[in-house]
Amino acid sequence: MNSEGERQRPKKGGKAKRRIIAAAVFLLVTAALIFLLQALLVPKYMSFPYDGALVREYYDSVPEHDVIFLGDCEFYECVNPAVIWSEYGIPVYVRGSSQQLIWDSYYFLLETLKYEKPKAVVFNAVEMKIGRVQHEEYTRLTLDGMRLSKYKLAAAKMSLTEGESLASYVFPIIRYHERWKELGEEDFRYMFRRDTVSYNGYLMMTGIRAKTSTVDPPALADYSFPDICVEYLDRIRLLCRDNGIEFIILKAPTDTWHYPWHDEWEAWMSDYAVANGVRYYSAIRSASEIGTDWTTDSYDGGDHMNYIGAEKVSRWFGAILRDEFDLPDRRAGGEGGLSAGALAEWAALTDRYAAAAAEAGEAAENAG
């Protein structure tokens, strides 16, 4: 029988057992304020820049698109894939950030093809003026949207400026940690949520401006595209090709003062095209079969499309994809069609885009 000493002594392990408790209970509650904060405290882009919600909008999506775009604002603000899919029944998604780098499509690509393997792939060809890192700011419009794997590891690892951390890809609050001293309304509203701000990447524009400058852009003492845009261009060709994607690639309307597009770039992307057995098309020298009217197809005097300019260069293009590519009609549904699910998603998306598309239409009238 034991003593009295021995029924009241504690059980080996007792003390060390609580430590391991009280610490894992501390780790819980440190992660969950880290939690919370963080996500207060990163911007929501639920009002402008509204190009920052763009990229997360993406797996909110169905993934059966035939078609994926890549490319920055000369894409989402000119490919429609509401319109798209209601002329040709064509599903596809502009996978596109403000001043997207090639390096950020490439990599937007290869995460792409862990959810689908689309039929072909729309590469914007103004890419491969910019070789470096302009604005850390730009980066975070691109980056920040995007789900945390070792593709955005890479892409941020790619982008980083001086005093830039990786790990601040990983954890935003370390990037805006400060930013407690800019928080409203909106930062509390959209803490665990988002609307849609997007028609499948695409970001609709609604003003007018038309262009009237026709001063052309400064000569160039080079006019070479920069070595690491010419890598990363062949590397998103030689996925294309190795996972039997089609890779196609397309100039946006725009050639403006502030944004050219030179005669020696346009000549480089169509030999470029022929030598890699690729095809290339320029929205800029089919200005007239799309109808462009830069009198009314731009919200900011030429230099990026607004709903119209993007109606039209949608259809133009379109019907290139269904002509060219033989990318089928996917509407009917049932065998070769798509989802029920998907299905519903589009039906849904082009209702929204026609709605919005009459409001913009009956308020230029009203203005006019």
Second form
Amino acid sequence: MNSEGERQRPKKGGKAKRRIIAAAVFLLVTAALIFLLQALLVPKYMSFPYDGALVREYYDSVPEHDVIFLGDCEFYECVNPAVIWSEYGIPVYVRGSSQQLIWDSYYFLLETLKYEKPKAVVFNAVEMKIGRVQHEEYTRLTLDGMRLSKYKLAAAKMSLTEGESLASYVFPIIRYHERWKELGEEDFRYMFRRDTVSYNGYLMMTGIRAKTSTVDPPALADYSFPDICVEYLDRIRLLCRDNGIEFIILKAPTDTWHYPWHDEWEAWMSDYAVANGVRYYSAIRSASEIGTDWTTDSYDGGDHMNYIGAEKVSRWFGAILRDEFDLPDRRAGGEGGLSAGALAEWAALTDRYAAAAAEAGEAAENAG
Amino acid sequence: MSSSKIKNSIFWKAAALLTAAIVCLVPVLASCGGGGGEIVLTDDSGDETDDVSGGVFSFKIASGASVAPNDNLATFIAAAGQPVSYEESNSCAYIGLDKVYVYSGYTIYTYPVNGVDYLLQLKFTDDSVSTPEGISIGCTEEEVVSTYGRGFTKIGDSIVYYRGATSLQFTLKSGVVNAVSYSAVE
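Could you please show the structure of the form predicted in complex with the partner chain, as a counterpart to the form predicted alone just displayed?
Zooming out: every chain and molecule, the one shown earlier first.
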């Protein structure tokens, strides 16, 4: 009996071990399957709309930026870091996304501070006008590419629309499980990698469509900004102040019936800047100084800038950053300069942009 | 059945149950996601409202066709005929196409939901048109109030009446109406 018992004991222990191993393997395989499925099913944004690829590209850049721009499409299509670097040697990054809401900007800034501490933050004034999520797609375009963190969850929580779950921002497969019906070659090709579509957050648009509309924008009953926007504007301003960061507000050049910038809003923003000791710049007001030409500088009739308009705005604002905020030229490297890795990244970025701009110019010339 | 066999059987049953649970997990979780992979517009800037007399503010043209904010515009646009001009503009990332129709005397702005255009705002551009109740640009504040009553909200230079998910706004300058607009209310 004893000897039999002694023989059985190790057998029992072996069974238990096998079960544990089997359970662990089972769980691992299941997790791997879910991971693979998720990698396959989430949108890659490697073709239209590219806008959804912008946010994740920030994590690939060397975090040595003196200026971070926070804003929506107005910003990521009119602020070109390659131009600002080439002309002034100021390293900037545009943390932009489609219809970025002001709380997204706030959480992007908090997240940015985990990686780096810029000297200045430039905020797009137009975000003040939208105090609620208009389309869930915009939240996805903004947050899909954001790394999972408490900031992402906080931003997602603010933007949840009816029927959405916070879990779907942690496990995007919950949101995209039905995409299997529309999977294409891109989904397989980019399961584990992405191409770079932006120039430090700048999305280059090459078309030209003149602004010809004379239609006024719809009237508003109440021109005051939503309370939540005012609250988050204060939060961003105070966050900058507490971290010794210069907070700058900029209104991009757009002013159309579709994306209007009302006089009342302009007045409010100017008053806010004065009252709180921050600088406010309007690319609408400064159009002649910038040299904005709406027959050539937009790709969609004046709603957004093409690369020609973006180059002008970037030269104008780069000079402001240099002259009014004393931001130094960091191209030299060495003491006070950027690291070799960052300099190499900027060299590659400016080369890539120069080639793309030359190609766009050639295409425009050929088109007549 | 020996106890070890029973235990073995329970283990595999549990494993099978766990497998089934996980297989079911994704669709169950997915059902919490509030939608599938197809991007569905969640714009709720107004209820889809029929042009119910008394329930909403509506505008009427000479042919008798009428339209209210949040109405599907197809019928009205067909009745209103060729606009003086028409423009459309894509939103960021091409999520939605907003349109504007300019007619003699008024301009119409639309918002899209699932490819259908709804009336966001109808704005008078001159005094050639009037509300069905007879108010046009150039009328006095007293005429507006005697027509629509005192149940308005004063916002800046405007007096605004609300009815259902619609509003009717009169902007005044020196006591005279200089703008009129019907709008969808969020």
